[in-house]
Amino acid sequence: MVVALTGKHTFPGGIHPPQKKALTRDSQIQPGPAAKQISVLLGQHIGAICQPLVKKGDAVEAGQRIGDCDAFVSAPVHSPVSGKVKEIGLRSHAVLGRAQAITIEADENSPEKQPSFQVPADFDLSKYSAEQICEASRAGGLVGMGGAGFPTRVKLEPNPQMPKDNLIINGCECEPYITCDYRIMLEWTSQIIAGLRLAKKASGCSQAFIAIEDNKPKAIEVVRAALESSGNPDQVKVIAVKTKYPQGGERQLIKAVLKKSVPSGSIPPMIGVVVLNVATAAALAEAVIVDVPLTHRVVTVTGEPVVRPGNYYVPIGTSVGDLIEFCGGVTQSAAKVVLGGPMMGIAIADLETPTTKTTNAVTILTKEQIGRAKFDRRETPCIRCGRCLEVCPENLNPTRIAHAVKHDLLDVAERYYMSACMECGCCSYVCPANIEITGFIKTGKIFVARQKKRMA
């Protein structure tokens, strides 16, 4: 039986929209497509983009590292397939809009990486040094699987100017519709746990949690039962937090479970903290564990127009278009792709667009969704309701750096700590004049990029 329980860990501002999770909640996570080509992007990760290891023409092995940097902020690409190179070209990318990748003919006995694997019985945390794991997370180009991916190498590696004391293991997954990492935390539980104890060796936390939102109980009921089962002699605790968005964002959980407030400008580190998707945790423990880099990845494939959506154990690489075809595609009110979920993910036009690290979900939206979005939200003249100012989960004024960007007005906009926004999307979602709050300050973030980028 599982036990409902209320989340009193929070943040302020926040919103509630429509969960959706029902359409792939309950869907176990299923192999995705067999891969007949991949296209690898050498820019999955924030920091230094790989550069190619192989040319046209080359023979590559599955798990075979194609791509890499000597920067510190970096990680490797592998390729998911045994194949040979078929070229090095420019490809769509959701946030860079074209960017280097390497395409792949697969082989047809390319072998087929079956979802997770088994931690091993005899599993012992004392074979590895701290060292040793964070060159496994280096090796595997591991990144953040839950947001922007922020190399995890960087974020485990012991630094005695900012040592770290608190191990957060995010299992909020608080976007509409996605449910990939709620299908992780219910079906690769040993290795999400062996992945924290290897992260906190490695970082040196004193103190570990795994935050799971209070819609999750039997996600919470399963981690605390795996918890007790294994005798936790880390003492992690199991933190039921508030549902509400964007509860999964850094900043909010370290204020949700800590109390703690990392600064403008700052990342948790800085302050002691490191944060951990559920997905990069157990991808942690592969990597250590077995020797196996990140070359897979589970995607929701969801939204009402998806024939048969669900949960699924894709190759870093494939497309969006073969991966919603072996979905059984879309019916006749399909309008929108997304990449990720309806708040934060990106639209994008191609479907040949790959799928990367970061690609937890693909959504599909429906022409009515669309339509009505478009009669809805006519913009009005803003009539000052500061209702903006109350959700907003960085304590900012979107109003007043929107106004400052659309009047061309960017050293204002960067006076109200423009940078500091999320993006969450909260603002424009209830803001009564339809203004698209978040858009404007996408767009001013550009415009200083580009500003900076002439003056260097």
Partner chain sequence: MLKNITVSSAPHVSKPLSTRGVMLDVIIGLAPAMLAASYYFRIHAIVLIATCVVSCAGTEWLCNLIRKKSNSLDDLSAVVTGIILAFSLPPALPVWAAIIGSVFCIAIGKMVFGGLGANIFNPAMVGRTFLTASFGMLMTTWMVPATIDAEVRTIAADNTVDARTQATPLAYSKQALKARTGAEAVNEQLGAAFTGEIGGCLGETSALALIAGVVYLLIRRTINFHIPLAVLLSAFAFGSVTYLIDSESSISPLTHLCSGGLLMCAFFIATDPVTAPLTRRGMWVFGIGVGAITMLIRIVGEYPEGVMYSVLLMNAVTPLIDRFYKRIPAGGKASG
Given for the second form:
Amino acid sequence: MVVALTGKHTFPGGIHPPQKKALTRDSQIQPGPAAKQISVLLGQHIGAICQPLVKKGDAVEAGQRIGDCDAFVSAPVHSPVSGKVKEIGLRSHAVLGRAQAITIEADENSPEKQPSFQVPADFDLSKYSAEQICEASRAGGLVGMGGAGFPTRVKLEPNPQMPKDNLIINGCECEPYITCDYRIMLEWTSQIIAGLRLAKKASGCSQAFIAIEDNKPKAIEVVRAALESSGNPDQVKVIAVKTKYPQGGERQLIKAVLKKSVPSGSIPPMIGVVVLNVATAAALAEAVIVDVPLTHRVVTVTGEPVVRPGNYYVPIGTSVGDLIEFCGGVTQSAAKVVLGGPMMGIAIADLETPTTKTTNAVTILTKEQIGRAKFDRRETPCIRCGRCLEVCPENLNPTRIAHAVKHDLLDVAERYYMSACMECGCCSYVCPANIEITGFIKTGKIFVARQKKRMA
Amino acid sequence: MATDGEGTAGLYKDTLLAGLWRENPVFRLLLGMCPTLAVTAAVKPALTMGCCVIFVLVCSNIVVSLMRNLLRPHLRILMFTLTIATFVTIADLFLKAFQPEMSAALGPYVPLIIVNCIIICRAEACASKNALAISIIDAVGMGAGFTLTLCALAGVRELLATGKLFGASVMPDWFVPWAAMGMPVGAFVTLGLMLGLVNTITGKKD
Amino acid sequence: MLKNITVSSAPHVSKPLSTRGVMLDVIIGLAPAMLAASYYFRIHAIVLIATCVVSCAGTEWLCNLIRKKSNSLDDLSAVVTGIILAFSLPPALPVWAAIIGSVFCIAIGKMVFGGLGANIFNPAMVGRTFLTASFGMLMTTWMVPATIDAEVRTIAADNTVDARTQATPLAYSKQALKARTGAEAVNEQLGAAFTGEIGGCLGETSALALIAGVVYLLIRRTINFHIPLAVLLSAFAFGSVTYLIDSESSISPLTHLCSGGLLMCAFFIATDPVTAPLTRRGMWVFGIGVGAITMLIRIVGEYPEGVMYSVLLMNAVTPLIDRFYKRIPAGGKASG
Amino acid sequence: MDKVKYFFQQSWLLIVASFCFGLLIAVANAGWQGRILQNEEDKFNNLVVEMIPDANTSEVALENVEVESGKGKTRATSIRKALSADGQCVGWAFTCEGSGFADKIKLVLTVDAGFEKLKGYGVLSSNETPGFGDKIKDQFYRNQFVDAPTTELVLMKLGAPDVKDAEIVAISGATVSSEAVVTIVNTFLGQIKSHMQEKGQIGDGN
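Would you mind giving the form predicted in complex with the partner chain, to go alongside the form predicted alone above?
To see the whole picture, the full complex is given below, headed by that same chain.
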């Protein structure tokens, strides 16, 4: 199998922000902080929010299920440490604002989970049935770890109405700064491949791909070599895709790899495609083979002001403040803390905000960097230059939508397909007039959601 | 109708001033746009048009005011139009007989006074509800407001388009006429700028 | 540490681009033509450009003052408008006329609509239309380039132009169309039209300089190639048809492209983002429309040049084009 | 019967008013009609006198002369004889019309007694663009027609406007209006000339 190291596969639109991956690219995955206090949010995924299964004062074990929900689209949460439930109360949540969380005080002798596990040599795919795999992914609380947090079980479970035939493992990691997926591909290669094979079996896909951006040639080679050495029984194809933001977006990736478009308002399974992030694939292998739930994840702590930037294996629920402290703190120039990358990440005001299953990075930006984007230059009138239309990966008309929202014309915004926007931020990035197009569209979506709620 | 004056005299004064400024038909009510745009290329035809409108307005207001108690509501617009058309025809004939040049310059715009909204507006809003004296004063005020506005517009346009006023050269020799001001575009631009100016002065937002 | 953290919506970084930078690029793109104009029309060019730029900027400043808006001069859009207006004026135009045109184009063409980004029509073309309508004679008096007529003349006190004048190639081509012969003589001027040693508006004579400018803009990706290409292709197609039908009375399509304001229109006027469509397909339609109407006016119409009116006409239908070519999301229309 | 009663109840005012207004218009018309006709005649005569200095007045010579104005349409005109103070025929005058740039152009055309040379034209009514098309009223353009031969006229872009020949130099910037005048003159002149020759009013040119 010959794999090109430069990708031809891509999608229309997109931008090329500075990569800035060199900061953490060569930093191996290290164990993260052994935090005294962990706050596990009950809503870390798309779907129904979990109900707590423990009470204040209960003792919990590492890996114990502490929150769950009966709804189909949901995923349980587990405790990453052993200790005592200190409180069940509201915590800052990057997306929801404030949300219920279970705060656990860790014991002195709480076991420290090691990054990665060894896929046993006698790993045999035929030992696991499709139902088993799905069940394990649900029990392990697996959700998409790339950003959206869609419960993995829902993705995988075969659906007679929508048979799935393509599985894509997403190793694009197109956001600047973040390198956690890159490190996982380099270090946990066998785990990813095991996860891929399990996912393929569970979902009944006939073809599987691993898509990696061509700015990570090392990862492409390592994955290819690992596939070849294992004999590649599933005929997995490694696809090098063009380095471009937002190449890692599900819809964009499907367009690049399969040349197929996902209809607006639907999700990839509807056209028979399953997309799993590499971290999810690795977690799937862990959950199925050794029956360990998702309680830790790799987080890239990065940004110029960070003293020791790197990739850390962090218990989910560790507060951002603890994480930053563990990395040696930040220099004076730090001005903004972002959960996620600079393009789609969410700026937080409360350093107590716990990390979640979808937190792939904590990016600290300097005043100069955000100043260039937000403060130095005032917003000027839209000159209709059309740059936002050109970069929009969803082929929308962002300026129209933004201005419709600005003038409170939600129906107009809807007519310009506001709901199809994936909020990738490309339009705001290129706008010469410094209009916060993405911000307006997000606001518009919230308004529409409120309207619908009122009507219902 | 204004009521802040004192007694009858104050009411008369208010009525008169309303047409001139506060309820100026062109600048505030935006009525009678057709003649405003069409006959303001020069002051003379504008003034003639204004006088015609005053004449028709006063006459029709008198007639309408006199027969206001006899009007059937559903036939009132018909009566207004009939009255206005009569006086417009008379004005047209008069112009043809005594001001043939102006008649030629104004062309179809004199007969078009029939459909001038100002007149029907005043008949409806004032004459059909008020006594004779108020109706006449209202007509004079409105007509004078209309005439003055037309003349102001025409003055600017004639001055810039030809360098003349009332047909007499007033601009220095080096002045090159702006022909565009005599064209319809000049009418629209001048009217727009004047409206903007008036709105600025009165502090009206939109 | 981390005392003053700020919060705002994503994305948190942005490309170092600004409206001012875009306009600066356009000015740089216009620079070669400015140099060419100064070379061929000497003091006239410099005076005219300076007048237009200063009075455009002044008008914008004044309008902002009257409207109690913050000063918007620093986006340089008024400067660009001024240069383009100057470029579309005859070199020998008196200064006062240029000032009237500048005031009109900024005040009426741009500020009354609400300033940058809100105007429907290209402001420079609005100003030029007003001047053409007002001072027809002055606007159709073409000066001979200084390189041919060594003596640089001035404007006499009585507003007549004291310079050797000549008709533009397009005026000759109009005569050729009427007389049904003589197009060949116009075609021979192609070389002069390419370098710019010919009568015409200030900035439009030198095809070479305009092409140099647009290459810069295309490399900098300040403009897209769609509109210029569409304009030139459609004009070329129209020109070719008439040339093939009757080469005696019609000038060659290449001469059509190089003479008059077609190149400047295609590169700098039609590409004004504010008044052009947003979508690619819309840009094609817009460009083809501009080229076609220009040629229609040149060949069938009464005026020798039609760039100004064709741009304004297509500006008027831009909202319609945008409406017609609405973008459909990548995944097709949302279901349900 | 009730219906008729109802009808009159509702509309008696309208009927009465219609009669009154009709009467008013009739009176005005009767009083001024003579003057209006006189005005039109005067305007025509003034133009004739302006163009033919010897003439004092004019009288109708031929009425309802049909002229084909192209596209199968015919227009009727009447030809008038220009008379000097002592009753001598010093020329002929007639109105002619055709489409201009914006609207119809109506001209008075005068020729000398022998129908050999034009004496010029005057504009009765036109609506051409101010500053451009309406220069057909200017002496510069009108003078070119004075003493031009009554043959087919040709419009030129460039040339000498002072020479009295069949070549007419167009007004720069208003080619359409210039052309319209020439076309109108050409259309009417030839046809009326042959018509006159038929009627024996003038010689056949030999």
